[in-house]
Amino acid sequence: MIDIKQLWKDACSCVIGIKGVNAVSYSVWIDSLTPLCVKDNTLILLAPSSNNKITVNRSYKDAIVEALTRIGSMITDVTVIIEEEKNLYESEIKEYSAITQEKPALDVKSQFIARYTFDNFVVGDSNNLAYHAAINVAQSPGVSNNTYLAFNPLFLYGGVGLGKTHLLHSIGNYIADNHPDLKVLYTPTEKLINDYVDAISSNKIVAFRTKYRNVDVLMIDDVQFLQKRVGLQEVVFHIFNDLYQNGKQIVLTSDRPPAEIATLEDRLRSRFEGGLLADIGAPNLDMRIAIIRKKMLLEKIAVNDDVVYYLAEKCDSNIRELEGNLSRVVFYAKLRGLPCPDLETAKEAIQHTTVKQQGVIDSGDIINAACNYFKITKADIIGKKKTKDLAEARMIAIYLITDMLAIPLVSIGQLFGGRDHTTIIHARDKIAAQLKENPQVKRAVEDIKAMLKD
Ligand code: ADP
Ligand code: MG
């Protein structure tokens, strides 16, 4: 019988980077799945909620299947089920239960991506303060003497792809290795929101509080998503106070400083600002070169100096993109049978990323197409007005985005003026139902899809 626990562990270790899975979507949606059994080469996975099941099926299933293929398993498909559906696989689950039973309560280290360490992080002017503050926190988490008090909470902020999540995982990996007795919990805000919604709907708010309160180090990634979450902000405020008063460490990240997070309650904002605020800026040219070299070393890739320089010059504001370009160039060279990519290959590979690829649709395209179809403006479609026509256009655009793209619901909410993810679910389900009975809605959806294909 296959050791599905090991199989799942191996698949998880390589799924990040496949088809839109990043560190955050992994933590929110995939890490929470439990392998139950295998039936006819299909791996059956248990999701903690139906929302989790729907999202994995919609956005991450293909990536999981590809990861299972990459590790050389015989699995050709996955089925995600929830607790109530377990009886469908009763006998298979029984067969596999000897292997799956003993799951460690919380394997601290498994929360953290192994390659996101301090050693693999290139330090320069743009991230010096954030890096040193993070190391300090990792070495002496929550130490409440006067020297360190200023580091609690540590609030890291900066643009997309500049290393915030990498630093949180570095803190986590460091603590797991050096202070194994400490309980560290990392959560993207999206996961916190899902947990909170689940807790409310199943009347388990006390358990929710206990989970986040009962730790030595709490790290919350991307707290800008707490915007407008009044209920959750209140709960976070109390968790924060409890941890802080008990000398526990809190680390937060955001794409902007607390003062710029709209609708953040004042008392929470002042808590966030009460420790050390450290910003991470865009890397300069030398740092970008150093980052590429580091990545080459880690991945054992050989690239000529002129290509390194070209890549570093070409991409100046997002390290994730810089890494993506390097992988792309190496892949292009491989396709051409070159042992080491030359400048010409690099230019060709990168050209495809700077000119938007034909046929690749993003959320902006869908919103524009919906605006053109309904003859309304972008401000209207993402705005607050609830006239029947606008609301319908908005819901159709939301439906199309959920249907055509793999974007987390919370992020879609952000695209539509910071709407709640439950609003997004409502819009999606409403249009999905209307497609069957309302020919006008059906035509609009089909016409907009056709416009996007042109
Ligand atoms: P953010 O959370 O700020 O959006 P991430 O932490 O996800 O960004 O970083 C994006 C990618 O860039 C990751 O693969 C990360 O390892 C890499 N990266 C970011 N900053 C650095 C750095 N200073 N040195 C090396 N790699 C970095
Ligand atoms: Mg991040």
Second form
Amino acid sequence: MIDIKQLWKDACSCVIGIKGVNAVSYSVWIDSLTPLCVKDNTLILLAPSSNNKITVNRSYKDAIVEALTRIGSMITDVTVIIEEEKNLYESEIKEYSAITQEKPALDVKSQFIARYTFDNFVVGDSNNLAYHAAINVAQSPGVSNNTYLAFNPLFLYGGVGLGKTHLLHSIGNYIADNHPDLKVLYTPTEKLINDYVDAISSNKIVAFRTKYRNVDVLMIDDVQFLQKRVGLQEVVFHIFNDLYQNGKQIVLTSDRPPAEIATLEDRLRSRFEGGLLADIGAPNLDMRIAIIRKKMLLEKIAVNDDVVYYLAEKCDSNIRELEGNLSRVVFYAKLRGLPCPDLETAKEAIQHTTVKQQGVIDSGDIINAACNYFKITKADIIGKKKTKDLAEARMIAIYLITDMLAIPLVSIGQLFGGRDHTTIIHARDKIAAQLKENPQVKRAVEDIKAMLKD
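Got the form predicted in complex with adenosine-5'-diphosphate (ADP); could you also share the form predicted alone?
Just this one chain is shown here; partners and other molecules are left out.
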């Protein structure tokens, strides 16, 4: 009989990077699933809530099935259920429960992805400071003498897919192995927000604060999502102070430095900047080649050198995408019965990633992306309201359309409620000037462009 817990563990170890699954979405949505049984080559997973079930079915089911395929299982489908539906699989669950009961309870280390360790992190000029700072924190978490004082908090920042979460999980895995007496809590900011909302709605805010204060090491991923969350920022500020004053370690990650996180309270920004800020930049070509070869070694796969160089040249800014492309090429070659993927197979396997950005973005895509980024409606962005937030969002959308598309200024004006071409020129030129002096505007433009590439 299949050991479904081991099967699920193996699948989870490789699901990140498949079809949009990142460390945050894994932690919030997939890690909360529990394998129950297998019926007719379908893995039955228990979700903690109806919302979790709906989200997994809508956004992550295909990725889970692909992960199960990659590990060589015979599972062909996944069914996600909630507690009320368990009776539909009563006999199968009972059959598999014996194996489940034999397994020990999950420990602290279960919070962290096992394959994210310092040993398999490729170090280069772009991440050298962050890597060594992370090792120092892992070896001596919360130490408050002169040598390590500046490492608390440790604030790691950089673009999407460059290794921040890898280092965060490496710290967690190291502490779990070498400091098993320490209580460690890892949370994506999205989960922190959900916990806070639940605590407010159920009048359990004291329990919420206790949960996050009663730890030796607190690790928060993607803290840029705290922006505009004024109430939660207040709570995080006090949690931060309690931990720091008691010599507890705090590790934070973000896609930008604290100074560029919009609407972050000054006192919280000051706390974030009070330790060590470590930037993680994009890898150069040699480092990208090293990353591919390291993954080949870890996964025990063989790829020709020309394929390695092709992949390294095609993806120059996102390590997660780079590793995902390698997995896709190997899997594609396997489907075609090839023992080792050649260059033509590689080109065919990732062609969708190289043509996706060509000729498919239109003005509607840019307007929608700007609306999603600034959390406003299309009616707001093309309407007549001139509040500061709406005006900035509108001008950024106009700038992006002029920058990315060959559309006449008069036509752009029509897209934005019939504005004349001089208004469009003013918006374009104002944002172009602010890109040189306003880091928040520059970040917004970069983020929206990144959204359009996904």
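Numbering follows the first chain given and starts at 1. So that the term is clear: the rigid core is the largest set of C-alpha atoms that superpose within 1.5 Å between two forms. Since we're looking at a predicted model, the values are computed, not measured.
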C-alpha of Thr117 moved at least 2 Å between the two forms on rigid core: no
